[in-house]
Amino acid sequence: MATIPTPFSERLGIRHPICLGPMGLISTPPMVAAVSNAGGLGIMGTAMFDSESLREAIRETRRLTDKPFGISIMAAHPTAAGHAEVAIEERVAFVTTSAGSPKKLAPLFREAGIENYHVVPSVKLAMKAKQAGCTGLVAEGSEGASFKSPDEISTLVLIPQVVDATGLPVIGAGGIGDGRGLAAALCLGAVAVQMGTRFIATHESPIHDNYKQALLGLAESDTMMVGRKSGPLRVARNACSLEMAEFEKSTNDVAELRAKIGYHRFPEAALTGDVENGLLVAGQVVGMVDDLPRVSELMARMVAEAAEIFDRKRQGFAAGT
């Protein structure tokens, strides 16, 4: 099996420099373990947990895999301090922080010897994360699903600028779904990639099959941003998102907007399979998603494709190949 070792994969002790994006209702212990068992780094979404349920989720993941995995913590969330304490006590291998300043959390992880990468959408925020003491960064472009920066900086331009400005190891995220994306991110200076949408569309993904089938039918132009006034969120275009977009035109009251636009309707699609009236979170890479492979199959073919690209590069990209 092909491998593409990077400083990140070697430091974490994983086979492939591919990470699971931490997604609520999706990046659960079985899904995290599936990615880690396949040689990548599973990262668990934790927003739905209190401290003790997070501890149990970590221990459940350890029952499913003996490979490294990580968790994600929303830095501004009321549970952040408790989650950080649990992560340190349970000695998780890796923590990403997002949605807030890592200033209070980064020193705790650094002292505990735990890798801590902060998710950033711009060079300015990347520099702040470096100053806070994070050991690395996740540079996430606007192509990706879920919450996004209003600046909407693309992955292609974000990764190299964050790499150059900070000198820290960088994971590239947003718009990556195959070996070409993996190769491109590594060529831009990233040490690994993180994927969300592409992992949703896999056999092991713990969401309703209607959701997965809906992703197979979407084009790259079938996503949109809702909540631009209250917190941009990239989702698929359907009755739910169009309703949210229409409501946004009616008010500038942020509290009203947040009450109507957000993840509260995601379970309708993810758990019950109502892909028209529920929120269908998806990134622009969805236009490349045309099958539902097993996690191990997806990762193996991505790495094989990227390795072939690098082999061709070494051979000078001979004409006609």
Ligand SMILES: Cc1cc2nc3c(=O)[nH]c(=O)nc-3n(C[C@H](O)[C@H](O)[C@H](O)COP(=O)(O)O)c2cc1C
Second form
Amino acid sequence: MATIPTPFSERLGIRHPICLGPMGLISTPPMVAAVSNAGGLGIMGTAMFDSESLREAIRETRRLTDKPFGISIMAAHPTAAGHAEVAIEERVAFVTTSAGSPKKLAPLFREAGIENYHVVPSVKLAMKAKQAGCTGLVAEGSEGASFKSPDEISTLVLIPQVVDATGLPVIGAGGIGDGRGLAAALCLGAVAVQMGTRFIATHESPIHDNYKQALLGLAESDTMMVGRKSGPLRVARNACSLEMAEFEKSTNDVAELRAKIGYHRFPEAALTGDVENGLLVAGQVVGMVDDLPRVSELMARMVAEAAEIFDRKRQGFAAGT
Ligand SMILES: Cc1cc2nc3c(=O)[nH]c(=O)nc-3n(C[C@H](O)[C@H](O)[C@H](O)COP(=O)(O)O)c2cc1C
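Given the form predicted alone above, produce the structure of the same protein in the form predicted together with the ligand.
Time for the whole complex; same chain goes first.
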């Protein structure tokens, strides 16, 4: 089987430089373990946990895999300090922080010797994360699914600028779905990639089958940004997101907008399978998602495809078709 070792995969002791992005209701212990067992790095979403349920979820993941995995902490969330304490006590291999400043958490992880990458949408926030003491960064472009920065900088231009400005190891995220995306991110200077949308459409993904089937039917132009006034969120266009977009026109009150435009209608799509009236979170890469492979198959074919691209590069791209 092809491998593409990078400084990231070697330091973490994983086979493939591919991470499962943290996603509420999706990046659960069995899914995290499936990705780590297949040679990638599963990263658990933790927003729904209190400290003790996080500890139990980490231990459950350890029962399912002996490979490294990570957790993600929302830095501005009231649970952040407690989650950081659990991560350190449980000696998780890797922590990403997002949605807030890493200033308080980064020194704790550094002292504990735990790799801590902060998710950034711009060079400015990347520099702040570096100053805070993060050991690396996830540079996530606006084509990706979920909450996004108002700057809306795309992955293609974000990765190299964050790499150049910070000199830190960078995981590229947003819009990656196959071996070409993996190869491109590595060429731009990333040490690994993180995927959300592509991993939702896999055999193991614990989401309602209607959600998976809906993703297979979407084109690259079928996503939209809602919440531009209160916190931009990339989702698929459906009755739910169009209703949110309509509501946005009615008020500039940020608290009111946040109450209506957010994840509260995600379980309707993810668990109940109502993909019209529930929130269908997806990134622009969805246009090239057209099957439901096992996570091991998906990662093996991505790495084989990227390795082939690098072989062709060595021979000069003019060779072959
Ligand atoms: C349903 C869903 C929930 C997500 N929740 C989070 C989250 O809680 N924290 C986070 O840092 N990223 C979250 N993300 C972003 C993903 O981890 C990942 O970085 C992103 O999907 C990458 O872009 P892609 O969808 O183009 O692959 C979420 C994405 C999706 C699709």
